[in-house]
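Given as structure tokens, the chain that follows is alone and in the form predicted on its own.
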Amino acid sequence: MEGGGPEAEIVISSRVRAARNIKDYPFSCLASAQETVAVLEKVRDITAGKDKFTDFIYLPMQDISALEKQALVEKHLISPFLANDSSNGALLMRADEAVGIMINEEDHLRIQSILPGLRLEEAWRDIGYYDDLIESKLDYVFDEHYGYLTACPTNVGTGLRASVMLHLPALIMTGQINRFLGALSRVGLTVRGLYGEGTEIIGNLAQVSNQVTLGHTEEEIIGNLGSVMCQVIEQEQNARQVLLDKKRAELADKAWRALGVLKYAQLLGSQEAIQLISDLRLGYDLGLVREVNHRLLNELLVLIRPGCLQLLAGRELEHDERKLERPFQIKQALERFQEQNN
């Protein structure tokens, strides 16, 4: 949520993850409970409190509440599969939350790094470091022709998925988004919404990731996505300038209205809150509003989600109760920010 990093005005975060499986054990979806326990113990034996893993936190899924799991999903630290469907699943997470290792997800291991801004290469280096540490102690399932073997065929090869979370209000407002989506699919990339596969773009937020890992090297996957992202960033910047030149007053009005609603609303739904934060973020990025910053805006994007909201409230909330709690937590965050910056 720090909000820093290159191209932070448009790129909220970069994420890279590698799928790996341990030799002589069935894939997680076919493994018995005894076998998933054995995988868990093997990973724990080489990581728990050991050398380069002393700053990692171990979270077995069976020991944390449904709300805590939901919040981890909302922060993209674990997958819905690990939260709800895994057998003896666990998360090994670095204390700063930038690096995590999901155990007994769809694959035995999903090693991932999430960093603010456009930092794909740095995220890739992060997971490569921990991947090498684990591979020095465990044998992965690897085929000389196909590469790393995975439960899902689309991950076979490098096992690498790289994605970027983008804020693209200008491309959407100027009607260029469909052309943008078509162009990405032609170069082997896919676009999803804020919550990943199967979700729509809301609040002008889109995840862009590679579709195929087989037949490409890690360098090619990271380089291709990074190169395309530079073009997307340029297009979004150009579209923002066009909007600023033609509709400056309208954009300013929308941003200030969004701030006013976030400050004073009594009821807020999740999608409405995301859209308001998007409008305010665009106003801030264009220099039309100065009462916020990227860190605050990123924090708001996290705390308005159902799981995080209920954790902050300290109890489970019904839908209508969440609509009451959401503006309360937003006001608290805005007040803290104002106090810290006075």
Second form
Amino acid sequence: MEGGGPEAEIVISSRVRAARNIKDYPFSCLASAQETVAVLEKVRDITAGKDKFTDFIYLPMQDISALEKQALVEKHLISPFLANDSSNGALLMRADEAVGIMINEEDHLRIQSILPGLRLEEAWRDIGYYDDLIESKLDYVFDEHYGYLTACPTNVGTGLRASVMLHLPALIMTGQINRFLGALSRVGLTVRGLYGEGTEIIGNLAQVSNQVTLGHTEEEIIGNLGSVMCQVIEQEQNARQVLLDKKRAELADKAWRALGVLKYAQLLGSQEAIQLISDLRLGYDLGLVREVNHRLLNELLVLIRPGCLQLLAGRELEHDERKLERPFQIKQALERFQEQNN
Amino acid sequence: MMLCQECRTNEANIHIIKSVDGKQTEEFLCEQCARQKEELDFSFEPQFSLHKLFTSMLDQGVLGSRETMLSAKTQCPACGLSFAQFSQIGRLGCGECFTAFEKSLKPILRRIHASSLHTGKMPVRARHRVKYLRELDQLKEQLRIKVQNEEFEEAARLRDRIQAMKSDLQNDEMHENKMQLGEPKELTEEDDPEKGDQD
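Form predicted together with its partner chain, following the form predicted on its own:
After this comes the whole thing, all chains and molecules, with the earlier chain placed first.
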């Protein structure tokens, strides 16, 4: 994913997905292998070689390596469920990686768009476009009262989950984060860590998403999340200003040290790396460091993950080998960036 | 208490057994060290916390316990999933499950969501039908009120309108089905779906 986008100094990415099921087939959890194959073929029939899908890549889960799957999960392009537990699961991904259609996930189709910065409306428009295309060719399971029917009752209705990845170092450093987390749950939003349900907040990164999918329109769900995000952005910005006024030297020191360690460390664990990237990002956003940009920082955030790292190295690596490989790959990315910008 | 092999301070509450090329290794770690070693990174994320939340809601008796007992035996005629199985796995088996378990599902949906009525996007083909059905629901409600207030003349008028709408809808659907099958056929009086429907 490229860097930048609106509000990029706080919002790393926006992601929206719609869950859909095809009429006359049991949902994935009860489907036989033949039925999952039939679902796959139905979707292939209306997409393979078709005009609007020429720039899509088809990736059946059984044909790609465990490492490739892990890297796709780390880039949020597929779910861990699709990677590990789906029967005849596949990803249909637009070449720019911004749009993906997961087939035979928990629901037959999960149409997803992921964009850098705060761009929820745009992501929903992307999904709507492909949703309409698919719907014009096959019937979805739809109920006049409950809307789009899904395997899990928590997705029924719009089938829509909109989420935003936020970088909130100042709210966390100033201890205001808990107040903010409590307030979010009262407006129907949930907060999770970098890698979804049950993961903790590391590297000051939090994912906020809608809880409710039934009873509001898609525009209301996205509008609600967007407007709450604007308030969070404002609060984070205020907290950053306070920090900058009081602790400018400390923040600059932290950011430059982070850059130094990223450049010269010989061994790096992934959590440490995520924290360093966060420190550097804050320094860049506050104008204290100019040696990086959002695009590079986003790239680093992905390449340090175990799957992506091993894929870049071209082989499987044990934990200790990854600690050695990580700073090597970071250094290469930093050097490439310097070359491009000189 | 067994101590974590890594930090030797916290309690080891995670037991990892790895089998690589037939060679087995095991480790006893605390959660923190397991996370640091990235053992928890990819494969160990708890995936079903939402579902746990909602199965616990079932246990807490959001539904009356007697009703839960009865509905547990209900089975979806299309996919065969029972309500008891559903409350264990937290996943429905097919679109028909929503009708089969409607009585028990509705309070759950209300609890999770803002309401139990979808107001968002609709597939193009469903739009016309949904609009019609919702209008029908409103008329039925009006009819109920008229009957309650003993305004029978008005009630009879509403009843006739509801009957007419219902048969229109049925005719539309049959027409559509035939169009899909490619066998256009004349509609006959016998096709009237509302025979015997007294409401």
